[in-house]
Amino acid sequence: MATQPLIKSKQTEKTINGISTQVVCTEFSNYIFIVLTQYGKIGTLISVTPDSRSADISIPMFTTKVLLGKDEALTHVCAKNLTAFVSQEAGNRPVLLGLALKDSSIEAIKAMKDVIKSCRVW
């Protein structure tokens, strides 16, 4: 009888706008860990948690907090755009995101979301 691994993980690599982009998605019991890098490093570490204080349940709210790295407004915007769907699909679990991007254009972010979807472990 084959046993299931305790921690599920998938990774892939894709070229986005001419830049090699690697994604690793790992599922833990209490959160999802995603590394999205174009530098081969974890980069800035961001916590993305669903906010249960929202009055309107149909509009999900997320809180982002930079744990390690540069705390810039664009980092928070990218983190929410890249991981909100992951948290929702994973039963509103928090997401820990390692982000190291050369290209943070709208087109690149959309392509990166598709790459994250291809590494679905949740």
The other form holds:
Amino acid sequence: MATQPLIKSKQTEKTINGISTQVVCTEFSNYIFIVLTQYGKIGTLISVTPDSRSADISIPMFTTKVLLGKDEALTHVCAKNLTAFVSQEAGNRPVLLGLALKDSSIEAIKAMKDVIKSCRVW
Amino acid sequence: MNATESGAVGNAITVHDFSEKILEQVVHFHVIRLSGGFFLWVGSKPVLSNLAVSMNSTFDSMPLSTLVLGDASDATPNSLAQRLTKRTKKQVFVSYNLPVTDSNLSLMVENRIKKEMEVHPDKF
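Right, and the form predicted together with its partner chain of this protein, after the form predicted on its own?
Entire complex below, previous chain first.
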């Protein structure tokens, strides 16, 4: 098919703390879809939505919701930490995140954020 | 996008796009192949309006399916995910973003997916 793909997508792989980490970012008009995985699977699916009422306040607020998988506090913390900047940069679009991590230490999360930045599609 | 397309690693994620003119409209397909499953998006505009997940069950021959995003009154993404799991035995994520008024269309879309699976089984 000669037609250009309608969906913009970028992917990369990086070893973080000795663990192979894969990222796939996909842009939709109403969502940014990010898969961040150390298992090769989507794992836990989380939506990160900017709160509309905070648009006029300087501190942005987000609502995280586990759509599929184990609903743990740490999952919400990681999701918000990893993707709040994506939502802001993408014009307050919500983010759909597939998260499957072996290592969720703060150093690893910081490194993963940089990997997401390298797959900017928004 | 080509970084992990070599397929050297068994569980490398691959992204695959294709499109087809079906009933006077261009339908786009976007597949993300994962370890033990895949994500499939179908649509003519780049929106993500629903998402269904399906996987095999130990207790039933029919795969289980649930809608994690979007309008639950529309059964199309669920049933498509279910049928693709039945066929591939894999965990399948489906986002179906076409008008549901025409049942012919969804049938033709499904056939197009099956055709692509036969030609590029390594992409699913």
